[in-house]
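Below sits a lone chain in structure tokens, taken as the form predicted alone.
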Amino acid sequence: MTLSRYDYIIVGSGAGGGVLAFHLSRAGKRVLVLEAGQRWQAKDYPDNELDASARLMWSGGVEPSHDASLMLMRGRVLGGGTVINQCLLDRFDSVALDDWAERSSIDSFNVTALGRHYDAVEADLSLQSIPESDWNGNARIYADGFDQLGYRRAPLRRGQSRCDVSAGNDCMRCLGGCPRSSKQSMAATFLPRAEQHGLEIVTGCHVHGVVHGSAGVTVYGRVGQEQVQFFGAQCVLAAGTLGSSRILMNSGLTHALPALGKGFFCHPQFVTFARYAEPVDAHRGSFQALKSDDPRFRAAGFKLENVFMGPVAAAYLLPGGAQMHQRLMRGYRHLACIEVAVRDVTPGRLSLGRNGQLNIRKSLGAPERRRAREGLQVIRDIYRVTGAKEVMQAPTGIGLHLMGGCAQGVQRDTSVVNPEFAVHGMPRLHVVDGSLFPSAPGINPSLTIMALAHRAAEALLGCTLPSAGIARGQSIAIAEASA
């Protein structure tokens, strides 16, 4: 492969890499994005969750923690996790950011300072919520239970542009790539805009490591069976918590960075199904519409979401032996589903094994188990007051929103990346993704990763970025839903 020199090489194309690539390319820099996954046309995304997991995610869909207490999920596709997530875009509150400021000693982790970066990212996205007229049966059960029990709820804010259920759109495929390019993934928004400014992308590129030098950074890996090297004046790792941590470890930097791999968090999630006498048809229409917005839940360290999944994923998560399982699957249309998502506080640890594979040590501590129990009790109460005939707890916990491992902070002994996004002692090597998080926020991280990428672009370019405002003029009003 022909060797070229770039101003910036970005490893990874998710929420961090996509936003950063756009702003650097727009500023006239020569930028290369390296992505381990493949580029997909929207119309070609898999039409079922089995193929989507196998083709769009690492390790065929799930990667177990060392004790198999959690099944971890992450994207391997151009656009990263933004292609396979639900694109729920919430800002962090002072609960999360004050904790970050205390852990990192970075004063700019606060609602006011980060607000400008949120504003800039939101101006380039189409943001909507699901109107009550488009709620499916699952959302109506959720809302009814909340209202009867006196809990606060609110509409979810999504990055989407044309998900009108009344027009016949059905969003169950959303987690396997949006076939309409409605979901505001990096593949549908920032990356194609960056390509208009000259961004180059190499897909199917597995990066093994980096070499930091006084004049630049060498990135080495393979594309197919070919060993490749790329040279950049600067390099940004945006490969996600597991990817960026592995690259730094594989580059021989563990001893130089004592905090590398420490402070690994996620949002453990536990799914509970219920069977109703009448069809719920939770698989039709809008995938999600509502969230819990009760301060008591926030203080207790959990939130509730109305979710559902296709029949393959449901078959994986439903409990019971053969006869019970078959009975439940035959009644698929009668099933409702709510999950509890826990704010993780027990840090895990990432390390490199002798075979070069990443060891993921992540267990549920007593706080997570307690928070899960409290949330699951609320779910059972919701099903009770709404007339469920049967309640079933999924036997497997799912670890979403992988965070930490390369924490941002002031002190080298407790962080990997400095406030200017450079790896400590390596001014040409940077990290911009969820691995920067000093702790788990208990809020979907995607929008904040984008906001940090906007802040990082300003730090790298040494200027305040003008607003692109690409989404202005589109339908970005937040539709009001009954709360």
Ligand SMILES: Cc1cc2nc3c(=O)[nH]c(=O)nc-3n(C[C@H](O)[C@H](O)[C@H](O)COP(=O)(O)OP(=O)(O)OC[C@H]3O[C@@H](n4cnc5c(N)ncnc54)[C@H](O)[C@@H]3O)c2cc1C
Given for the second form:
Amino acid sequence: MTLSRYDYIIVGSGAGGGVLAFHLSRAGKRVLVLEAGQRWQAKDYPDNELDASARLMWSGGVEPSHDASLMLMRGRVLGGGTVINQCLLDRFDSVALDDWAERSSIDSFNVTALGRHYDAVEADLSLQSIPESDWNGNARIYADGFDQLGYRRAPLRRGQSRCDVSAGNDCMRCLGGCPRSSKQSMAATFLPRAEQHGLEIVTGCHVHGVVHGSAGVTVYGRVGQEQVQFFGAQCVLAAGTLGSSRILMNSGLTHALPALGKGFFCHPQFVTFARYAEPVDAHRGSFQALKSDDPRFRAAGFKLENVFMGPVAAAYLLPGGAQMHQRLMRGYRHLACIEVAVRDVTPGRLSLGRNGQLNIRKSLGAPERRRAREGLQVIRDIYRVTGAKEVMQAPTGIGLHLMGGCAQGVQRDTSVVNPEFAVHGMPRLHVVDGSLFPSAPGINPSLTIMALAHRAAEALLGCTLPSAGIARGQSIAIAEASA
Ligand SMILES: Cc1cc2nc3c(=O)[nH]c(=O)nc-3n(C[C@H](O)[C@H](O)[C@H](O)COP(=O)(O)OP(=O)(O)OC[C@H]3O[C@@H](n4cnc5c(N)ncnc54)[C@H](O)[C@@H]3O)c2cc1C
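Could you output the structure for the form predicted in complex with the named molecule, given that the previous block was the form predicted alone?
All chains and molecules follow, beginning with the one already shown.
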């Protein structure tokens, strides 16, 4: 069999893979993206939570940690996590980056050096803050509580171009794929732009392993029932924390890379609902509008999310059985919700089980429990001063930001990927996604994954890359671009 030869094969099309695919394609390279999920036209994304979970996410929606204390979520769709996420895009601060520099011995993990890459990515996205006129009842409760208790809050910055909430559009559905291509997912931004520069994409391709050779990298996988292989002069794993770690382990590299699968983090999140006498209608309009911006929270290692959920997720997370659960669900319109997200410091561990499945060992340590308790107390205070009738704590934690497992660093015993994004000892095999994170930042991760992808593109191409200068607000429906 003759294999097509690509300059670059990128496995995964999320925050890391999407940005990288664009810059390599724009530089004239022959690039192939292999993605396990499917390609969707924006207007066809599932219109209900159950279908969205089943069709756009791994394992039908959630993957439990080994002790089931945390339910992890990740996208399996062209565009990866950026299609099913909330697209809140924040830069990391010196608290996060100084820690990275110390752990990795990479000096360029600092606010100034990374600033150029943030600038480039942001210039190619439409970023908007949610105006007060778009707040729903949930945001008003959040703001009122913060103000009464003297905590600092700030508007959220979101990747979106035309949500038109004041025109009556509800944003909750876009967590299952934005039907208006307003949310700045990779599927609406960098991937279709890359296709205009010749990017090739194979969807429904599950990559199992890679073999690094002197002339390039062979990538093995499956499309449906068919075994496939592809050959690239260079290969970049951008399959996310669980995906890239698993591919490297499956490729028999566990012994060669002693740090592989170590240092797994996920920002554990704990949901607290409250019931109010009057309707809150938290499901209406702008889904999230505000964030906690209080230095005391940052120092204590948590933040509070102004968030809500659809009826299926609410039913899953509300406590109680039978009559109590039914009563709470009947009062869905009266529910408010705030989440505490913890900056975790107790590393988890990823490994391969005997039958090839990924074991995810991630427990809550004493620091995470303490941070969660402190945040939950503030949430209860907010509900108390804003007149909630009843407060309900979700029985399980969730992990949305999956990070680490292939940490970037200088030392081979504590990291997997070198400062130039190559796997230690394998100059043609690279990793560019959230698995590079040396620790949990306590901040939304995807903008930094995109910035690292911009930095990686420069490392691979050996030149400085300006932003594409794409006009703000421009989104392209991926199917339109590729038709
Ligand atoms: C509900 C939710 C809300 C979130 N909200 C935010 C937010 O507001 N802000 C923020 O910054 N972050 C948010 N996140 C997290 C953010 O989406 C992720 O951190 C980010 O997408 C990770 O980027 P990545 O490139 O590492 O991997 P991903 O975006 O996960 O992309 C990896 C891709 O690789 C594919 N893949 C995996 N394994 C294989 C394989 N073997 N073969 C082929 N393809 C494979 C996957 O299908 C996926 O498409 C949220 C996440 C969730 C689940």
